[in-house]
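The chain below stands alone, shown as C-alpha cells; this is the form predicted alone.
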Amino acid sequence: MRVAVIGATGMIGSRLVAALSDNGQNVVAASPSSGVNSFTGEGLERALAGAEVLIDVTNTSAFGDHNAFGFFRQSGTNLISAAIANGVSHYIALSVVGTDRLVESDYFRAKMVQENLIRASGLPFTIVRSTQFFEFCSGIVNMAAEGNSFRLSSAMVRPIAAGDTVSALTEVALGTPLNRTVEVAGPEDFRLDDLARILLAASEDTRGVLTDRTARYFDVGLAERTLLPGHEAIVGKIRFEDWLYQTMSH
C-alpha cells in the first residue's frame, strides 16, 4: 500500500515513516525539505500520485502559534483538493484531545477548522485525537515559569508516549476508514501541577510549583477534565514513570 505522510520530518512524522516502512508499506515521506509544502501546495500532486492513504501530521512551528488558523485552513484546503484529485481513499489527520473544548485558543480553534474541513470533504477519513506527548510535557511546564517557580492548573491530564500515538496512527492506516474521530491517550491520569513536580524532581530542579486553578493552558482556562479523553479512547502501553526513567538514563 502506498502511504503519503505529510509532515514527515517532525517528531511524529519521522517515527511514523519508520513504523510504516517496517510494516512493509510503500511510504512517501513528504515535507518542505523534500520539496512538498502543504501550505503553498508545492509538490503535493507528486507526493500523492498513486497514494491510497494520506496521513496529515503537519503542524505550525510553535504549539501556541497565533498564525495557526491561516496555516491549518490553507494547508487543509490544499491537502484535501490534492487528495480528491489523486483518488486518495483514506485521509487520516492527527489532532488533539479536547480540541472542541479549547476553541478559546487560536491554536485549538485552528485545529477545529482543520477537522471540520476534513469532515466536509466527502473523503473517507479518520481523525486521531491524541493527548499531549510525554516528550512535550517539560515544554508545557517551562511555559508556566514565574521567576523561581511555576504556576500551573491542577486539571487532570493523561499524557502519552509519542511512540504509542505512532502505533495508533499506524494501526488506523492499515485499517479501513472509520469516518469519525478516535482518541488515544496514556495509561495514567495525573494532575498537571503534580506532573510538573515529578518532572522537576527528576531533573533535580529545586524550583517550586504553585497550584492555581485559574492558571491558563495555552491561553485557555481549564476545567478539571477538559484535557481528558472519553471512555472509548485507545490506551497506550508506556507508563510515564518508565518513559521518564529511560529518558533520564540516556
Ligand SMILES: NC(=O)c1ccc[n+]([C@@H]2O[C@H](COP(=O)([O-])OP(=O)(O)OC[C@H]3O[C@@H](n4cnc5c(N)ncnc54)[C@H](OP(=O)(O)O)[C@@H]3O)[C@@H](O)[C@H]2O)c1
Contents of the next structure:
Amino acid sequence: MRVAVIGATGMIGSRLVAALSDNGQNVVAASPSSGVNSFTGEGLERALAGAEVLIDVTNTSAFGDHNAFGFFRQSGTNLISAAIANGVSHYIALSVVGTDRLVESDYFRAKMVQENLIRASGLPFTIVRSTQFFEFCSGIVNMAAEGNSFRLSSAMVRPIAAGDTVSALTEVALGTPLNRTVEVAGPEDFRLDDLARILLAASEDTRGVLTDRTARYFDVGLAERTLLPGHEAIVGKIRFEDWLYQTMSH
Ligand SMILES: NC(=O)c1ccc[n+]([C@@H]2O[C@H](COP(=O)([O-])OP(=O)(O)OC[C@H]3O[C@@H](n4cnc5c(N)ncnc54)[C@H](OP(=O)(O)O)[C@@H]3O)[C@@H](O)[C@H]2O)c1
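Structure of the form predicted in complex with this ligand, please, following the form predicted alone?
Following is the full complex, with the preceding chain placed first.
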C-alpha cells in the first residue's frame, strides 16, 4: 500500500515513516526538505500520486503563536484538495486530545479547523487525537517558567510516549477509515504540577513548582479533566518513569 506521510521529518513523522516502512508499506516521506509544502501546495501532486493513504502529521513551528491558524487552515485545505484529486481513500490526521475544550487558544482553534475541514471534506477519514507526548512535557514545563520557578495547574494529564502514538497511527493506517475521531493516551494519570516536579528532579533542576489552579495552559484555564481522554481511548504501553529512566541514561 502506498502511504504519503506529510510532515515526515518531524518527531512523529520520522518514526511513522520508519514504522510503516518496517511493516512493508510503500511510504512517501514528504516534507519541505523533500520539496513538498502543504502550506504553499508545492510538490503535493507528486507526493500523492498513487497514494491510497495520506497521513497529516505536520506542525507549525509557530506553536502557540498567531500563525498556527493560518497554517492549519491553508495546509488542510491544500492537502484535502490534493487528496480528492488523487483519489486518496483514507485521510488520517494527528490532532490533540481535548482540542474542542481548548479553542480559546489560537493553536487549538487551528487544530479544530484542521479537524473540521477533514470532517466536511467527504473523504473517508480517521482523526487520531493524542495526549501530550512524553518528549514534549519539558516544553510544557518551560512555558510555565516565571523567574526562578514554574507556575502550573494541578489539572490531570495522561501523557504518552511518541512511539506509542506512532503505533496507534500505524494501526489506523493499516485499517479501514473509521470516519470518526479516536483517542490515544498513555497508561497513567499525573497532575501537571507533579509531572513538572518529576521532570525537574530528574534533571537535577532545583527550581520550585508553584501549584496554581488558575495557571493557564496555552492561554487556556484548565478544569480538572480538560486534558484527559474519554473512556474508549487506546492505551499506550510505555510508562512515563520507564521512558524517563531510559532517556536519562542515554
Ligand atoms: N506535541 C505534542 O505533545 C502533541 C500531542 C498530540 C498531538 N500533536 C500533534 O502532532 C502533530 C505532529 O507533531 P510533531 O511534534 O511531530 O511536529 P514536529 O516535530 O514539529 O514536525 C512537524 C513536521 O511538519 C513539517 N512541516 C512544517 N511545515 C510544513 C509544510 N508547510 N509542509 C509540509 N510539512 C511541513 C516539518 O518539516 P520540517 O522538518 O522541514 O520543519 C516536520 O516534518 C502536530 O499536528 C501536533 O498538533 C502533538
